[in-house]
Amino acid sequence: MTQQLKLGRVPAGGSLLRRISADRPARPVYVALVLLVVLGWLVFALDGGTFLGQENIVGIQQRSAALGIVAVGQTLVILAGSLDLSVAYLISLTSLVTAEIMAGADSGVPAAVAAALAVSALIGLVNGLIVTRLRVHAFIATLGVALVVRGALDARYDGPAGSVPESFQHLGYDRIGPLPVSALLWAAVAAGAWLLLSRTRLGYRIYAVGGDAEVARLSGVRTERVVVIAHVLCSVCAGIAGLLLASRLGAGAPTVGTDGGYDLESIAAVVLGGTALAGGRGGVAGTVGGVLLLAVLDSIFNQLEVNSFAKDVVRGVILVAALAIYARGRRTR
């Protein structure tokens, strides 16, 4: 009941406390993550390699990272019954930005990081308020903010450009231990979206949102607030990646989020985790293992020489099974 009355002022027979406590860990995707981590060890052990020295594993962190950021701002927005495909190209813009204003030049530090995260959450704001206000399907809306920022980047860049100081690039590539900087940060974006899904009323509230948005204005909440929150709060995610690949690169690209792939690879990251694409039911736990199964299937590709077409094809398969299992348990609930 508690949770019902911070939904809003009518609670809905119960309907909206058993949505928002749908945030149960995704196991079927860690199970498929200590299996492939298994099948990965054994064959590298019988071709003579090894797959879990401490190198591969550092590296296996440090490539996640970026995407893992990218996937928990794009949980919070799939939960929220929403979708953001804008996130590639903000987090090219972000690291321009970044590395301009920064010009090499540790002054420029604090002056940077808040102009991109300021930029970020701008472009997140217009995709809310298109999504809510001009009532436009966020596909077409968010691809068209991103074919937007990429006009602007093919009329304005080249190539990269602006520069970090050295100090910056510790955040790329400095160690703490066995754990990288950048892992760390991941984590620290993970822990606190989870804190906010699971611990507080705007949590609650997306929660809602997503599983009928109808039932959740009648229970009194805002849902285009929510809404608009919630592309906030993802744009802002792809900032912060965007900050983390400037500062592995030592300058801006414009096509550092395109080259990786990151809105299509952060969807496939939540859908793997368990996150219904309608919204509503799941959360950033699933959304770590999706991850961490993307990032462990590269690795294996990559110490075997796999060209990049069977990569696809392979990842292709995996998502397909992954949405038909969830799908036939979902059926069988």
The other form holds:
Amino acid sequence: MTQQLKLGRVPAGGSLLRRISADRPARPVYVALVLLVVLGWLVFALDGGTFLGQENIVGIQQRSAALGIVAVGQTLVILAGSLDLSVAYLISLTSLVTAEIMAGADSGVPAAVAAALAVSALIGLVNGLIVTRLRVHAFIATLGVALVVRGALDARYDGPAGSVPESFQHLGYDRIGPLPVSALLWAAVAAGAWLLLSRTRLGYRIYAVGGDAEVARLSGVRTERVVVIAHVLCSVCAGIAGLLLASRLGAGAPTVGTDGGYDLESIAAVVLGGTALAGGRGGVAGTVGGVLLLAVLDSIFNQLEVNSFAKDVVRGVILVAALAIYARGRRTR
Amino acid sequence: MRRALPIFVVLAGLLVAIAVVNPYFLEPTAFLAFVKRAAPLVILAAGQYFVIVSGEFDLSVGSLVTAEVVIAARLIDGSAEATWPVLALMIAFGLIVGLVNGAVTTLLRVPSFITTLGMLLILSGAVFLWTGGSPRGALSEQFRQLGRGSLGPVPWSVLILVAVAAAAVWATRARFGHTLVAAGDNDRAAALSGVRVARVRTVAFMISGLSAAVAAILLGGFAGVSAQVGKGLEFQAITAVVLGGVVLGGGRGSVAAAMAGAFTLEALFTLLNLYGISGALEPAVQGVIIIAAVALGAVRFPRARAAAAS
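The form predicted alone done, now the form predicted together with the partner chain:
Now the complete complex, all chains and molecules, led by this one.
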């Protein structure tokens, strides 16, 4: 809470950047991001590319948009002290729902978007209710729901299905000036979540429940409701990512979510951004930084034509090293 | 032990259900074949139990199994005399991976979920970087005997499983087991009463790494070399342990129940197969049953504690 008060004292004229930098857990990830950008610029300069050129920046934004949207949702559940391992299969499911309902026709777009969001909200509700009412650990609950969704996908689909009309594909590929529409969508989702967390009662309650559910309950917060809402919002974010991926692929695909590794990768991005896995500490700003960090890293690897297996190794090392550094910071404070 | 009872009832029920559909199931050969098929998962669950009861997670076991099998195939490359040194190397590698997991988690205070997730990425990346994308080489016949051969009527893997189970039960009854559960229940209280929490947790991770190595030896012989051999095993092992009534977060549950959980999962797969629900719907049924089992366990728990208190 003290963090929030400090935020409030930042002069109204202060830029967004200054506000974000006041978000304490997010600071290291942005320092790392700046260092990585400098490194990337050097690598590209030596390698004969232009790192800060429009093409590369647009590439980074496009690659990170889907993961970014999922990770914003994941931030909300993790802050509430929960976790969601079902997002990857949910993304596949919503991409299929979208593409099947659209069936290549413009007229199907509103219905398809509504259906995809409704399906994802429903799955989120199920996740939340299993965690709160049946008191199943979120790890098992969301893993179980993920298996159920996977079973449904395996039973119905062998490969890509449905198709998306050209008008909807603008979402995935178009740009407004230098900014891809997908990146704007990501920014809108992130800004929404940031406002929710820092300006609304629900946001404060999410922090309170994640910090200590028992204390929150004794102070009159309906903790179960907060956790359920966090799960619904997280799943809706995954649904939005599913829409975005459907528009990129032009169809729905049963493996688009798992191929992207969105479940574990989104959790990795969240904790890279300084949000505590145990809940109650962190924020969206850090997550955005975490996602950008992973994307910049990816673009440097691509420029150097590093083998994809080596990428995994480096990612693993960075993830563990970052968390070790955060843990050190917490102990000395 | 009272908390562990439901899983044995469920397991017995499933075995009876299988026997009803397939009367041959309870004959020694068929039953031993079932145990043999279940052995790797049961061993992994036993290892995972130690980590979970100490209050941590080990997500790296699946990729560790894959890594071990791929490494063994590349190093042995079909030669008989390389078998035993490579087996020793696999065991050592499992222990080292566990040591690193444990040291990073306890000394650097990285949450074990992240430590072992990082290890998962590193192992799966490094192994395929080394072999250039796909497994190479082949296992020797001696190596494969451990997974598929048998001593008289009893498969080697069943004997190994019995030895592992005995060792695991012994370890939980020993001082180490008690301090481990104490550390998982409340690490601060345990530390204040003289438990070296960091050390026992690190040993727990090493046991998990060791169990992954043993499971890899069995799976390599049984299923052969592939890049998919360990895929998803970490989640199956954790599920099995939780099915056995061991609480995520640590401090409660028994290793026998965790192993029974693994048998239950395997029996469930067998039963689903018998009813022809294979492939597509299998994960869905599995998901529902896991949630239901854990939910029932969670509901029952407070009542059991109240009864114990009165």
